[in-house]
Amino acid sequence: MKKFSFAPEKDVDVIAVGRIAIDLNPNEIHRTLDKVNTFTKYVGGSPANIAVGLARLGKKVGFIGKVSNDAFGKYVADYFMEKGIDVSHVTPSSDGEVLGLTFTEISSPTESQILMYREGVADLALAPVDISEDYIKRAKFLLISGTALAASPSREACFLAMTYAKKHDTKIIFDIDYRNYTWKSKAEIAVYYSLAGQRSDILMGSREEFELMEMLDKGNDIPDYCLADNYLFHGNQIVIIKHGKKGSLAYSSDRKAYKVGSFSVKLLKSFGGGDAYASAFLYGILEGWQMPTSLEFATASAARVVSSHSCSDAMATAEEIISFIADSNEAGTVIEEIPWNQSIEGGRSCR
């Protein structure tokens, strides 16, 4: 894969756009939410977690978003500043919007439920007027979260940000990040997801999210490489399709395909790994690493987070991830280059 190159005046590694929320993770685990008495509060939201992960890895990170004009809004802004994330474009809402709340249930190490409160949330109040062309042109990458496309004016703000990114050769990462809240129909999801996916340079999401983007029925037999081909054709350099416990598949524009496994750890929860994976993978790309090295680093970071109680607080430094890999008996075995036309289930043909 050809390495990404950037103009020397680009002094910000990644600017993330979208959802900043509060995660409330249960202190009493292996029980349902109605049986939980206490929770621990963390900064949450997929793009927020990815931003924290990149900052922990030593990258220069900015964020564009809206937060509530109250103590919780101050809490997340202060947390970002503590982690070294630029908050000059994180602004308080003006019409009483609140931070989204996410209550998580850790039913077992492999089963988790998420309950989100998303009515009147501040992140979806982000408007085109909040998007600075001068800010975006400073960035190497712009990270767009699919949740931010779920409603106006956040939807228009994101597409304006992508327009500025294209104008100034800022590469676009589209993390599909589907949440069923706020969306009005499957057709609406497909329209805006596919429009964003056709504008990005790196596209990542679960198999289910790609099916939503393509309006495919469940149980369809379209192989992953066909989905990847579609978005590589539109200009993406990398497409990553995740399959949960089965791992993921990564495709690059030079027709290389990789099957990504996972490191064995003692699981605590089954969520949060995707955000750690994304931040660590982007770190590898920014460092100029080859795909297999970046993917191994990413899946190692994910393994650390799913064995921890938090998501944002559990993001590791590069040294910690490298040490984790070095100490594992599985180092060098979790990434496998595979034939292009091989899927998780085996080789099939595009129709």
Ligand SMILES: Nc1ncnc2c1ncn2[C@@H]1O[C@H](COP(=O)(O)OP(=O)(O)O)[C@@H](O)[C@H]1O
The other form holds:
Amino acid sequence: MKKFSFAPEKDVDVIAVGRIAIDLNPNEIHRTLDKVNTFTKYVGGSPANIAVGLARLGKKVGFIGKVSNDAFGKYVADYFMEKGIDVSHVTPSSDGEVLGLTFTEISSPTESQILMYREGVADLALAPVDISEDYIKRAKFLLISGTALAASPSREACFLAMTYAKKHDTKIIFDIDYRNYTWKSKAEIAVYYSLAGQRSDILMGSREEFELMEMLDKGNDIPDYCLADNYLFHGNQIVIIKHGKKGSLAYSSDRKAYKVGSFSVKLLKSFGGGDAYASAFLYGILEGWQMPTSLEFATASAARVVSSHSCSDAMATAEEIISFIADSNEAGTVIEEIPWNQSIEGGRSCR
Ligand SMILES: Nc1ncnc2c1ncn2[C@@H]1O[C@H](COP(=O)(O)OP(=O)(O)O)[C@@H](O)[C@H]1O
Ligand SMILES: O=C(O)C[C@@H](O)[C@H](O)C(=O)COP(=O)(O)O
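Since we've got the form predicted on its own here, give me the form predicted together with this ligand too.
Expanding to the full complex; the earlier chain stays at the top.
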């Protein structure tokens, strides 16, 4: 696949836009939330986790977002600074908006859910006035996280950020990132997700998130490659469709398709894999690696995080991921190049 190239004046690897929140993960596991007494606090929020993952991998990361004007807002901003993430465009909300809270429920060795408190959150107060063209111009990649499209003015802020990115050849990664809060209808979800997906250069999401973007009924048998084709047609270089423990499928504009398995780990929580995957995959792309190497690296990072208690704190260095791969039984076996129309569902035609 043609490698991405960037003007030398682009001195920031990735600028992420969207929510910084707090994860409260249970210290008592394999029980429902009502039976949990204590939690461990971590920085959370999908785009924040991805930013932390990239910073942990040594990339130069910026962030555009709004946080609460209180101790929690200071906590997340301080954590970002400690990780080396630029916070010059992370600003406190002005009308009392709060930081989102995500309670993870680890109800059994195989089941986990999240309960999010997102009423009046600061991240959705991000407005076009907060988007700096000069800042975005410096970035190789702009990461847009789908939940930031769930309400105005954050929605307009994201589309303005994408306009600036297009103007200055900053490549756009759209991580679909669906959370069933704030959205008013399935039609609204599909409109805004597909608008963003048609403007991106790298598009990633779970199968369920692609189905929401395409307004497809659950359980439909449209093959993944058909979903990918639609967005490659609109200019994406890479489309990745994630399938949980089964792994993922990746499609590139040079018509190469990859079926990616997963590494065997002891699952603790099924959350965090996507954020680790996104940060490690993007690291590989920034390093100029070929798709299979980036996909394996991403899959390994994801496996580490779903077997960890945290998401942000569990993000790994490149050395940790490489040694995880070396120590695993699946090294070199998780990636398979497949014929374009032989996705996980088989060789069915698109329509
Ligand atoms: N149980 C698991 N064991 C190992 N890897 C996993 C497991 N669940 C997810 N992963 C990895 O994390 C990636 C993303 O997980 P997924 O649940 O599909 O996305 P998201 O976390 O964004 O919802 C998967 O493609 C896979 O590589
Ligand atoms: O996205 C959130 O606000 C919660 C995250 O911090 C949490 O770690 C999580 O759900 C990760 O999501 P995933 O990587 O998409 O599974």
